[in-house]
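First, one chain by itself: the form predicted alone, in structure tokens.
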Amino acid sequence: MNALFQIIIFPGFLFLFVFGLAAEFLDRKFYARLQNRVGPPWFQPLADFIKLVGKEEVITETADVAVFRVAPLFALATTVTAIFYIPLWHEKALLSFEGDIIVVLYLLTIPSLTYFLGGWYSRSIFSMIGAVRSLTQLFAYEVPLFLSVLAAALLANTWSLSKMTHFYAVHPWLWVCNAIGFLVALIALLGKLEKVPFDIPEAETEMVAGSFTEYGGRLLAFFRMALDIEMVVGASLLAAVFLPWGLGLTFLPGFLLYLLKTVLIIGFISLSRAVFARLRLDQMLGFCWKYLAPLAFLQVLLNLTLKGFLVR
């Protein structure tokens, strides 16, 4: 029973369903006062889920039936599974392994296929773009975010989150040579979350709606929740891997301190839509590759300096 209710209420969906809405939340709200606009009231996001998951559910003939409804709750259902990984407010996460951490990443690929996939077997000509945008920023985005955590573990010694941040725990000061990667891991978190100024699979003013043009009714709820979620469990991530602050303290204090550290990631991504415009494909993928790469394995060469040092 301890297990069910963990899976399904706390730390599980109903938990992440709920923050997930209260993240959107936060996000076109921030959004909205940096424009100078009032922006949505607490309850939209609820109100927009439940009014697409009663809205009919319609597919083009053309769309691969089995693809387009499978999609969205394998993007939703990967996105649940990756929270029981992280460490939220304590140093030990809910299932730990070595090895945990290459788990998580995979996990969090997994949402992006799936976006490839639902708009490629639309049959829609945007739906069709918008899929290959996704695909193609994948490998723009991917390399720098695993390169950027991947960093922080090889100076701990581990590919287990929680031993991870048991490790900066004890070593407090240590999470400031990771300020790079912290960077990287930020921006790149953008193109995961296809945000701007990585929103080019979703431009509306060239692609309607990218791989999602086809998508009605409840899956379309689906995968606007799988991008809740994402977006949460993308946070929480940072937060325990290059803010792991507070994670030995008791459950309510220990909570409190991770939501302030997601939310305070949550800000900084409406903060770049209100800043940034968007960039082209081509743009997105020179910058990654040549900027965020680069950056990423320079973390990459530090930490491994500085374990030598430490081992020393």
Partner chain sequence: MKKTRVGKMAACVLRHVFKKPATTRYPFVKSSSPKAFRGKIVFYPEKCVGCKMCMRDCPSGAIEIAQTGEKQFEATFDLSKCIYCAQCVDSCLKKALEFSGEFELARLDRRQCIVTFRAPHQKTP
Given for the second form:
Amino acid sequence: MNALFQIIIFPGFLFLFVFGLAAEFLDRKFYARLQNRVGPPWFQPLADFIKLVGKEEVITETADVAVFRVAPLFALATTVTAIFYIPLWHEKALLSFEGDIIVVLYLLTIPSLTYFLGGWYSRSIFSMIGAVRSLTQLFAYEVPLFLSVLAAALLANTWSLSKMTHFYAVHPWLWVCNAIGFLVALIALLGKLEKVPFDIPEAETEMVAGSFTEYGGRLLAFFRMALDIEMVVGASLLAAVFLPWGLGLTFLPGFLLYLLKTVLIIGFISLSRAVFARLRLDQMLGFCWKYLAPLAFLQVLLNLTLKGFLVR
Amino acid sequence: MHDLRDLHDVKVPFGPQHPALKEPESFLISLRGEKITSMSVRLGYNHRGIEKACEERTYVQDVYLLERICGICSHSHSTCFVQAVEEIAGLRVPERALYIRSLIGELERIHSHLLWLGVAGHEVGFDTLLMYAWRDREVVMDILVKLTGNRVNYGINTIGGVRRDITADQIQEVLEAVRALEEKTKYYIQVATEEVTFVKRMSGVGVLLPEDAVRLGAVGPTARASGVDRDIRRDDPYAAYARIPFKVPTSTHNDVYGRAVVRLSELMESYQMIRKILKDLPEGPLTVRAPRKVPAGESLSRYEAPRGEDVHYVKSNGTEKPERVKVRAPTLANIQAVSRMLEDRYLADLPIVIAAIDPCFSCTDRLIGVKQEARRKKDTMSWEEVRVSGIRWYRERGIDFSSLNKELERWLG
Amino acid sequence: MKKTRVGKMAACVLRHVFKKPATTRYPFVKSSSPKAFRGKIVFYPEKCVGCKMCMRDCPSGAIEIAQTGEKQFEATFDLSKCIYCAQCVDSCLKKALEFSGEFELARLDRRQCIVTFRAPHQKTP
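Structure of the form predicted in complex with the partner chain (previous: the form predicted alone):
Below is the entire complex, every chain and molecule, led by the chain shown above.
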């Protein structure tokens, strides 16, 4: 019974649904205010969602119906699953085992793959190019993201997120050492969430809507929901790995602190959306491999050295 | 044997409807990976038969019709036409009217270039620049509506002069707006030349070498950014430009970055020119009486629109209506260069390169129709035939507009 | 080329968060037009002499002047055809036409766009 409550209501689907919509609202409102606009009212994301869900489902003749339909659900399911392994306002996540970092990272990779599959099996030229772009981009940001999370895990000497946060709770201020990794992960997260300057796969002025060009109605609503939830989960992951402070609090202040951390990360995403132009795919790959990956390596080396001191 | 290259190429229909394009036009591009291997342009989606319609209307009506060729450089088209008619009729337009025409022309250039800056930002995903540039464009739009009575399609020109005067209060207002805009523009110059992601998307993209610019007949800022120092305002002065000193900014970057720099420098130059115009504004009447019937003759008039050289040819036959009006909008001269600029470039560069010539496709879409009833070919149709065959085409595909029309009729009351 | 920087607009956009937005919630907050704005045309039947210069000069054929009685004229405007150039106002020798600032003229039905001005003492049929 308790498990069911956790999966469906808190911190599972319903909570993520509400937080996802709220995050989308915050993102859009903040983005609008940065651009000196009024911005949408608070219920806009919900209204968009309801409108899309109520719309007719149109699937193109050439599309592979099975994949086309399953892709959005898969994206939604995996992002929701990932939250169970991430410690939110506590040192412990709901579920944990030695090696859950890998699971969470891969669960967060699956949405990107579903964008590819959904786009590719739409069999429309714009979707296919968008799909190939999201896959190409995946190879660029995934390595720096994994490396930076790995660096933090190396210092804690564990493969479990819960144990990692426990380690940082025992050794306060040690998380400051991961500053470079945090920066790298933040930038890589922009790529994962396909936000400016890395919104190449769904660049509106080039590829219409990239993978989602042929999507509409309920399926598009699920995809958008998955994107919103991915933003929240990604921000939660970064908060858990790189900002592991104040975790010993009771439920309410702890929860508020968690919200604050994620909202700060989402705010960073909005800000980057506002101040950058979209890079080209070749520029993005160049940037990720030339600057981001070496920076992540630097963090790994730094943490390995530090660990030597700590063990001694 | 098949060209192997063709098998790998993906054909992408970029238009006629596409988010990057503000008007319908079609670019069919072949892609290999992200690289463009070939491209063809198809225009004609915006053809409205304006030139023909001009022949059916009087000169006074034509001023407003031609003004509506373009929503951005409307003053350019109307001034260009009015100048041609005035030349045929031998009218001496009062000095004050000429100064006001130049003033509106420069204000239009400001609004057009600020609009361009925003569009350029949008094409590369820099929407904040779009929002800021268009917010400040509102300042000049407000000035235009106060001076002329509308935000676009100003209707300030009439044959023989201008329709509205400018008061001392309005002069103060314009000067204040210009001061505010100058500050903002200085900031945008900094943003466009310093923001790393924006510069990366512009520099080295859409290269048009000077010799190509000349060979392909590029005009306006597109040519000036390739170092071709041409400006009708200076080379063939019209309105009050002979009496206003100004510099013609050029650039040798040859790329989209250069085009941005040229346009932004032109903005700064326009502010300076407006100050000078308002300072020197001579007193006097606004119009001379224009005859309704223009004597027979022909004239070619040139105008430096924000996008480049605009050419109008007018032939009169002594009646109230022109015999022939021909428009060559700047985009038609520049569009040839786009294929050259995109050679061996990436797909991602396509929107910004097209946007960089500041295209206006409804300006460009002109057509010459030759009507010869006696020697009509089988595949030419009369208006009625086009209508009937259109209805039949849709019926064959199960779409019947007559029932839809009835439904709409019923629904509306 | 000048030296480039990352996030040149960051300071500016962050400052604008605390400023009043430049946009308004238009249909809820009314917008007004300046005095010189060329909006909907107004007709004064008592001044009209029926010369029909406005009809002749109208680029889009949006005006129709009809005689309804001895020296009495009514004007019919098709607002869906009108391009709001106000040439008719300039053409009118008796100043029987004037533009107003009214600009919210869109209608769902074309028939609602046709406006007729009659002299006040005339009865609508």
